[in-house]
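Starting off, we have a lone chain in the form predicted alone, written out as structure tokens.
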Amino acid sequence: MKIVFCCTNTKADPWLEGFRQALPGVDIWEWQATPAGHAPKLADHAVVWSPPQSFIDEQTQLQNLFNIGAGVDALLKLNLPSSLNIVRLNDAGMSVQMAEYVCHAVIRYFREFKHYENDQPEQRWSYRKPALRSEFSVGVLGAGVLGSKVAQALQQFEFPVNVWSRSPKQLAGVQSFTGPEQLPAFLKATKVLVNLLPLTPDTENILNHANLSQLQAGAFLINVARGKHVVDQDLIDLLDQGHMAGATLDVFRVEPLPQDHAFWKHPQIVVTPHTSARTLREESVAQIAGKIKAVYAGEFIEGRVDKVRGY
């Protein structure tokens, strides 16, 4: 059996050791250009994050690349064979850490607490009337692992939740809304909106203009999914108009954000770097390890993405 690694900004070392203590016996490397004149090594199986497409182009047996992450939007932009697998991962820790992020953005959204940060530099001691709960319903695009972990605790807080999905999906407590078809009907009952849908041809840009405007009155945005999914100056136009009253965003079309972005200095919208999930080493590895011994023993794995649909 022969890994390859091959993770974009991503110190290998650790990655290499925990494989290696994971599958005994494995020859796992990271991947480095082969110089011209030279013939590379190639690998059964890669273990990927953003890889170039000199690598998918170099590495011409591979049978499964594994990705570290939930997202896999940046692979499919790649020239990739049609035998080649992409394998993301399930969870790996993602889904608590996504529910918490949310569950603060929107318990800071309806318990204002942003007036009280506001208040304390002036010493102000002041009250806010209490919202009702019954009226502020919270809508989750996208019912995959973290859609529905999100969902579910969301939940725990009484909230009224709804979900959104292109296939039906059944979540107990939870009024389901599925195709384009009933998208209308899903961003009318929402007052706020959580973004967790996979980035593909069809959900690029689906947070414009038509789509927020329909959302009620004050509503507010929370996007943990792709910054390619919010149409910048539409969100700043509805915000400044006053249709919506806020977002918290972690994910944008160019990262780092850049130092001149509006979003930045924005009074509504809340900036935060990319950090509302991360991957967890340990826990990844040990998936993916199972995954690649799952392989080899001939079992189905979980997690195999569906290069049409996107995820």
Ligand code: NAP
Contents of the next structure:
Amino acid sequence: MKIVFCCTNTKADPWLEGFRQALPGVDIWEWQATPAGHAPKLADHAVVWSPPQSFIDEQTQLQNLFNIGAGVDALLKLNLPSSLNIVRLNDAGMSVQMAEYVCHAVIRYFREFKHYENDQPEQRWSYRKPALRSEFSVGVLGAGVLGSKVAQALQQFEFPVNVWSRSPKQLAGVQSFTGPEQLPAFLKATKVLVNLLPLTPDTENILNHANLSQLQAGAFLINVARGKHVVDQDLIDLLDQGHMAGATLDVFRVEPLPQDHAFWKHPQIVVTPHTSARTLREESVAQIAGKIKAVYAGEFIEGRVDKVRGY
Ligand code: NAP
Ligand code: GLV
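Taking the form predicted alone as the starting point, write out the structure of the form predicted in complex with the ligand.
After this comes the whole thing, all chains and molecules, with the earlier chain placed first.
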């Protein structure tokens, strides 16, 4: 079994070592572009994050691309042979991190921590009137591996929680909305909007003025999916006009977020560097190695991406 590793911005050695331990006898190496005039070494499977088109063009015998993340938008931009499967990470330690991040952000808004942080330098002992939980409903866009975990975690704090997805969901204590026809009702019911959609042609720019302006007055946005879901200027306008009260943004159209971008200094925006749910190496190696063994055993594997649907 031959596996090639091609992950941008990731140190290869610990991953290669992990796979050698998990799959004894495997021939695994880090991809380097083959010099012109030389025959490339061809693999059966690849472990990837955002590989270049030249990698796909060179590796002509691949059966599976194992993505070391949940989102596959960077892969679907490439020109891929139709026979090549894409397999995403299913959770692998990401959903609990996402639940921590989103619950922290929601609770920070609900309990108005920013005001206490502002009071401390002034040595001001000043209570805020408790907000009504029943009026602090959270809407989660996307109810897949991550969105459903986040919705269930928020529900534990007794916030009203709604989810929006393509197909109906049954999550205890959570109301399910589906499809474009139910999006307006979902948005109108939302005080805090959490985005956990995949980036596809259907979802790009979904967080635009037309949709965000349907949120309840004083709404908050928590975007932990992809930067291209948000129309940046529309968000800034709605914050400046006072219709929205704040945004916590982990992902951006261009990453790292350019130094001159208005988000950095906006008083109602919290910026974090695409860190809400990190890929954990040990969990990911174990999951991918398990899937590779299942492929050879002819068994079903979770996380096969539907390339037409886009996730
Ligand atoms: P997933 O399991 O594929 O779930 C996607 C959800 O979105 C599903 O519920 C799906 O509906 C829904 N959906 C997709 N297209 C839709 C549409 N057009 N209309 C309505 N609903 C739609 O994905 P996941 O594992 O939860 O991950 C979600 C995204 O999070 C990833 O794609 C990635 O971009 C992002 N992410 C970010 C980080 C970070 O650190 N910031 C880390 C990991 C992932 P159905 O259930 O009906 O199919
Ligand atoms: C991270 O953004 C991922 O898609 O896993």
